[in-house]
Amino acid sequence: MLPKIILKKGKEKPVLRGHPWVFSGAVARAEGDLSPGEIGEVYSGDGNFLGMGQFNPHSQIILRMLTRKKEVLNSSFFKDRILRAYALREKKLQGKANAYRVVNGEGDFLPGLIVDRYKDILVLQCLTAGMERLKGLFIDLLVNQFHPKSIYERSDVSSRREEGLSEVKGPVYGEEIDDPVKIEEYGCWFRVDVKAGQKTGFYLDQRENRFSLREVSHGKKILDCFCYSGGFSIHAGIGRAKEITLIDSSEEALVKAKDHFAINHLENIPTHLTKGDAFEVMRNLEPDYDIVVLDPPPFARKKGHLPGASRGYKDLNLQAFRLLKKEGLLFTFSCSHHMDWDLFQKIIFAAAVDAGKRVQLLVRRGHPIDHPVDLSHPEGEYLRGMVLRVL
């Protein structure tokens, strides 16, 4: 017999209404073995059955919801939710690119479970005490489908503490990887360190973000800060910008972005490789840019970050219009989880104001089709942005 909670009355509602998350205090009582990770069942304080998911009793979320249905969760279960999710990506990104995310946690109805494909590797992410457990299954069924050359574990991030998991990362599976792997995106290559690199190695929910700034860089001058490896650049001379201003307080990620110049055979454009503050470095440059992005890392990973956050956020934007010609385009992000697109447009008219500037917003810009959103989980929206025009 499975495990089970039983909810408050009234508690019900979220979960009717699809939210995969169900809140410890929202639970009147529990019945059964609800240790971490364990699959279980969750009932309306009136007895309905509202579905089965994976029990954590140490973290706040105490079930994440895996179907509402009666159903046997094995390993066809969750190979028909992986073979599902990687279906949408192969339609919409073969022969476009060979790396992006094949399964998106929440998005993809596999709570807590990280997939992404670099050309022929794969690396894996349990961020939650469920997909833990079941970790030895998803590598058999990756290994079955995908026949990767190698996947590797990258669970080395904080969150994981807060379901009482130590990080880990390592090779799980297949040969070994000595080198960065080399990826395409729309005819660009990068080379990607799985084991070392931010996030999984590579931004891949910039890709179509990074494309849009190649159809608008032909002849401009572009300055990208917090360029990491130079991924936006990249596009930028490939759509044949004029001059590239690289802004990046890592010295290492300037020499991987000099080393994307050199692969993608563009040296012939003029750029200027600057370690530093960004915020530092902007102050000190002059009004001459035709296209400015901004793609910090994120200023609020908790709620209370907010205000120092959306400071933050204004003060580059600022500079941003500061440094833009007439006509200017900038390519604005926040990938903060707690900044919301209403704040976010505020803090940018906020700026604009500020800056004496007169700014159309053309395009608001988000998650690639590999990063799907569960519109019932608003929380698995992060990326936000717009592309604006300096009148």
Contents of the next structure:
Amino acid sequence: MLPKIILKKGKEKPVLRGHPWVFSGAVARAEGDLSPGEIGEVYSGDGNFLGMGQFNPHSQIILRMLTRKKEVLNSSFFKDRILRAYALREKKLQGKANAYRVVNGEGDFLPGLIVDRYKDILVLQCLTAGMERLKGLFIDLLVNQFHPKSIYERSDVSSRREEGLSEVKGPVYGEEIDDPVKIEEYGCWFRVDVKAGQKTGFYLDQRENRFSLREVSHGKKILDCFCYSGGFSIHAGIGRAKEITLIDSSEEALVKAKDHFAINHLENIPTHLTKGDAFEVMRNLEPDYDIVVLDPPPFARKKGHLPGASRGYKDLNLQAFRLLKKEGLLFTFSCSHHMDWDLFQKIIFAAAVDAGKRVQLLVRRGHPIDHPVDLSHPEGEYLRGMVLRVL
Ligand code: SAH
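Other form of same protein, the form predicted together with S-adenosyl-L-homocysteine, not the form predicted alone:
Now the complete complex, all chains and molecules, led by this one.
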């Protein structure tokens, strides 16, 4: 007998609409062994079967839904989900980029599971007790389906604490990884340190947005704020930018960026690598740029952080508008889950007003195809970007 939870009356609506999370406050009672990661069933207060998922009694999210059907959640079930996710990437990205997200958690109907591909290396992240428990099964599936050279685990994320899990990382399959893996993204080369780089080594979610910068970079003077290993700048360089200034607070990031200019044969482009706080550095620059990129880390990790985060985004965007020449472009991003489109656009508007600039919104830019969002789970959307023109 599988363990069960029975919801309070009237609390079944989100589940019926496909939301993958059941909160502990919605549960009337439980039956059986609800140990962390256990697979079980969920019923409405009226006794109707609603679906199946993975329990974690230590988390506020007591159940993560995997299916609305009564079925056996075995290896072939998970294999289907992974192959369905992979098919989407393969179709769109084959021959263009060999680094992308293969499985995007809730967005691919596998809550808590992240798999990133960097050429022939896979990086695995298990964010929930349910996925932690099935780690071995996923490693076998990934080996059999994709034949990677190695699989490396990067479950060193603080959100695991909310699941009662500690942070872990290390090799879980295959050859030892000694060097950074050299990946290709639309004709740019990057060397990714999957063992110690930020996130799983690279900001895969910005691939298409970096490429869109390249298309307008020819002959331009560019400022790349929060550059990390130079993703946007390298695309701009391949697009024949005239001059590029990069800012990041991390020395290591700038060392990587410098290396990326070299391996892409872009040493002939005048570049200025600046280590420092982007807020400070930008304040001291002269207004003379054709394009500014702002890709800061998430300022609002919690809802309560929104007011402070909003001030941060406004300050940065105000500086960006100040630094842009007439007809200049701003590529501005937020990766704060709690910053919705509406608020972000209002902040950008307020920054433009304070900078005394007339600004056009040209296009909104968000997640790429390998970071899909389940419409039933809007919380999965976090990347919001805009391309704006200053008149
Ligand atoms: N644009 C990058 C990703 C940026 S991630 C890409 O496409 O790959 C955010 C970066 O901001 C990180 O590299 C981090 O080191 C840097 N950072 C965080 N706080 C900062 C600050 N106050 N000033 C400058 N850089 C900062």
